[in-house]
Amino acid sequence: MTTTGSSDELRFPEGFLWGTATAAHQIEGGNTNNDWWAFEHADGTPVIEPSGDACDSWNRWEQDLDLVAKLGLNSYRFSLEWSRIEPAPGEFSTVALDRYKQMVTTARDRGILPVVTFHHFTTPSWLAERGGWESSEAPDRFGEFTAKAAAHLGDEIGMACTINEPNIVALMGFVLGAFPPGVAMDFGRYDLCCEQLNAGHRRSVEALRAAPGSYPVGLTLSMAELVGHEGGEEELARFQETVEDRFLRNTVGDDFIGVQTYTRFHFTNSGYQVAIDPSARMTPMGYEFYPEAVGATASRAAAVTGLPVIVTENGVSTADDSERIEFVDRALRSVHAAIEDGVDIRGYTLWSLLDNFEWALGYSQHFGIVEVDRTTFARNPKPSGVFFGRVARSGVLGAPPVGS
């Protein structure tokens, strides 16, 4: 058991991952080499604004580092960019290379732990000319990539995650459209870049293994709490085995899967439903106000693994701080209980360090536990930020905030 004191004090355990995360399109700005920067600068793009300078992370790295250490967090998950690393096939950048081991042994330094993702939804516009995930070269230029970009990054990485949410790549870029290459409902393709992609991760994981170094390796992958209502069991299913499980599958002999929950999804006779209850309370990306999910999701993907899970991403849109401080609070309640059942769950990883640009909602989602003033980029940490580094630092979560 981890409880410890009071019955309103949870004690996490020992060497616990207290984290928080960005990726770079989303924080460095002026990414212009990849397929998101033409998506958000096509004619007819679904993307509300540009990416432009983002938050300006390219040259304030320094002190996005700075602010993690500040709050008493002891990890930090952070991508490399692919476009800035690799601009043209086979033609790799000192320079950006450079620059990215210095943010992870700056890390280091700071006794952050630099968890390294080495694809968050942003691929070159040379690969994505060639047909992106759906082009058969995709895998292997993507295991070259990690192997140079790993080789040169060395030992001092901490952990390392293959690709970001593989699953919501797919389901995003040929089924709903909103991510490059924009297609609706095309379920062969959707189909054939999952392969694709589960492709990519398994050469990732060769390369990284390969790599100087001994850290874990794993993939992490957008995960919701499926609820079945009657007549509903079968639409579940049918998403759990195409969105999730194919995937959860592919992890076999990797060292952890992460785990990225915001909501959760019910199924009736009529289908799929954000909500059942009208008077759900909703949250601006409009998804159910549910933060709990991330227990039930940990609980299953370990299940069907058999692998440590590590929470890579979990947090709440929203201008009202002490609501973020409220879903947090309920978030790691559930985290502890999935804990105390037996689950092994080895960090929580709060999105996102900054409010920064969320895809194609651009800048109207406030996911950030630090504000960032659009004009100056000053960075300001916020309630929220304090509270879950108070909890970091103890590694003790008290009594419920009032009012939550």
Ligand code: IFM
Second form
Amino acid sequence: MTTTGSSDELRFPEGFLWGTATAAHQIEGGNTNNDWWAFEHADGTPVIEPSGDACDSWNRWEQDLDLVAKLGLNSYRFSLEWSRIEPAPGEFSTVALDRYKQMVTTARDRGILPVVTFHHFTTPSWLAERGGWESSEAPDRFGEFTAKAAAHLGDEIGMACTINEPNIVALMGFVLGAFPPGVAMDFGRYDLCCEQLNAGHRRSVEALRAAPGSYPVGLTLSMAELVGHEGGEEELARFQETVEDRFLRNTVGDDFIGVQTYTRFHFTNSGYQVAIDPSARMTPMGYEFYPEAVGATASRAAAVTGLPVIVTENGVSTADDSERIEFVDRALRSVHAAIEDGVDIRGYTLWSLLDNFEWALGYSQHFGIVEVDRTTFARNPKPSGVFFGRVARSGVLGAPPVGS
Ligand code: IFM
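Swap state to the form predicted in complex with the named molecule from the form predicted alone:
What follows is the entire complex, opening with the chain shown before.
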């Protein structure tokens, strides 16, 4: 049970997960054998700079785990790089698998629940060359990879996320052209990719259920609060169905739904808009600054799926860290309000631990609660990390910061 204490103090449920998240390609560095590396180096893509050494987390992973523990968080969500583990079809790297196993066990030793994502945007080059997620073999291949990796990591996995934001993989890859294969406005290929990703999720769940251990298994989906205005109802319904609900419906029998929210979208009689008010506060990502969206999306995800919710990503890109504190404070208030309304939300994960490679936008964005020096890779926790850690340790969110 949550309680609302005196003044504006909010208490979160016992056992609530307080985490931060990263993804392999965004932090490890040197992931040369996947579709993203190729995309970063191809002519004519919108990628502003290559990932290069990223945050050198392939070598500094233990320091990253120490940071999570020191901040006071009790979970860490990270991803496995498929192309490191299976560099060629059916050929698995014991060295890579051992490294990820070490991460899982070290996290446990530090009192951190390891939340493992099996696919976070990158696909091995060998599969990309055969058509990537459009290829008829992709779902089975992903299932086989999941089985192999899950068997190696064993029952110390704390929670498993199959595919990160499959809707973004398809939308960016085939409608907006900002992710590999860089195709724009091809809705037929978009639909095909969505179906294949849905099939991949199911294969992965089957593999995880058959693997040693019995940790919760789920999908993570990118969701925005969808706000309808007069004349925009039809467009909203179309967006909701084709970008969110087709994936939410594919979670029957899963243990949780992972909700990943950054903003809200508006639908008017002239279509989709990121903001209505011309003076709306915007973030460097071009999103409306609207932390309360997370409570709304978590509630909708729970209603559509009937599953417990983990907020597996939420956060803001900003160079002004005090804005991040405001964002997280307001977001947590909306999560707490949803819990009070009866929505089963079991955790909140802040994106991201580190300032890292933001895909086509390179290193121009700052989502981290820890700053990373781009030359020395030295890590420096920001006040927002200290703030979030304090809430995590106590399970209590104090009165809103003065001035907010
Ligand atoms: O950096 C990404 C992450 O890889 C997936 N979810 C959204 C984040 C911020 O854009």
